[in-house]
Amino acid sequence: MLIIDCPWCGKRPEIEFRYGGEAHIARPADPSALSDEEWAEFLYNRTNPKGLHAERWRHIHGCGRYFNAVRDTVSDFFVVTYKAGEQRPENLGPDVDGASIGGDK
C-alpha cells in the first residue's frame, strides 16, 4: 500500500486520496477568446512522462484540501507533497531522462 504525506493531515493510506490531474495547468484567462483547437489543446492534452511528475491529489477521506506531489511514475514513490499554490519544488534530482522536475520540459 502507497503511503501519502497529506501536508494538514500528515501520512496517510493511499486509499484516503483521489488523483485529481497534472499539477500546475493554467487556466485561459480569457477561454471564450480560444479556438477550439486551442481549448482542446488545455482540456485534453497534458504531459505523460516516465519519471518524475507534479499532480494534484485530494484527501477526499480527510481533510478534503487538494494539494501537489511529485510522483515517480515508474516506482509509485511519492518524492515530495506541498500544498496547492506552492511553487513545485527545485533539484528534485533527476528523472529517469536525465532532466531534473523543477526545470521545464
Given for the second form:
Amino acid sequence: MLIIDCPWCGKRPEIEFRYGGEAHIARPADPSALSDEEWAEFLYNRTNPKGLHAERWRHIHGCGRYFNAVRDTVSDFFVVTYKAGEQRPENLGPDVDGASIGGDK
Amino acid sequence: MDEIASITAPATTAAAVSVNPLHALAAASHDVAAARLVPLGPAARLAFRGREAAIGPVGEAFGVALPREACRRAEANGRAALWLGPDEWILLAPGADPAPLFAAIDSAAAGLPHSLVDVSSRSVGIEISGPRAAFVLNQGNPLDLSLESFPVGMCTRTVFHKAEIVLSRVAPETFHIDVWRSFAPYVWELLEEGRRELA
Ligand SMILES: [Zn+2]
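Instead of the form predicted on its own shown above, give the structure for the form predicted together with its partner chain, please.
Everything in the complex follows now, all chains and molecules, and the chain you saw is the first one.
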C-alpha cells in the first residue's frame, strides 16, 4: 500500500486520503473581469505534467486537513508533502532527487 | 414505537443516549479471551474546533488540557480530550450529561472564535482488549498498531474496513473504538469475524 506523509499526522496508508486536484491554483480576484476563455482556463485546464506535479490531498479519514504534495506522475512516488498555504518547495527536479524518484515505498 | 420515539428524541435526553445498537449483538456474543469485545456505556461527546485563544479556556472548563501533539489523547478525572486535527478535538465524558457540560464549555469560550457541537448520540464506543486485540483490528485497519508506532495515549481518526472510526489505545492491550452509530453493527460484526479464529 502507498504510504503518504501527512504534514500533521505523519506516514499513513493511502486509503485514509482523498485526492484534491492540482495545487496552487488561485481563484481570480475579479471573475467578472475575465473573458469566457480566461474563466474556462481557470476552471478546467490543468498542467497535467508527466513527472513532478504539485497537488492537493486531504487526510479525510485522519486529521481532516488539506495539504499539498509533489508527486511524480510517472512512478506515483511522493517526493514531498507540505502544509496548505506553504510554497511549493524549490529544487525538486528529477536530477536532484533522482535516486529516490521511482523508488516507490 | 417507544423505541423509535426515543431514538429520534433530542440528543441530550438520557433515553436517546441509552439506546445502543450493539446491545443485542453483545448479548449474543461469545467471550474470546484473546480479544474481548465490550460495548462502552453512554458518554457526553462534544466536538470542539477553535482558534488558539479558545483552546486554553475550553480545556480548563472541561477539566482536561487539550493535547497539542498530533494524534494524542489526554485524560483527567475520567474524562478524555482527543486530538483529531490541528484545531479539532473530541471531548469525551463517560456517563456525563452533555447539556450542562456543553453550557459550561460554551460560556468559557464565549466571544472567542470556535465551534462546539454536542455529538453525544452520533457515535457509540466499543472496547476491544486482549493479547490479540491489535491483530483483530488489523483485519480491517491498515495502521501499524505496534506499541512503538501506536503507543498508549495515541488516538486518531482512521478506517475499519469501510467505516470511519476514531481509534484510541488506552492500555497496551486495550483499544477504544468510537464509531457512528449506524456503522456500529457493521464494525462489531467484522470484529467478531476477525476474532473467530481465536475462539
Ligand atoms: Zn493527517
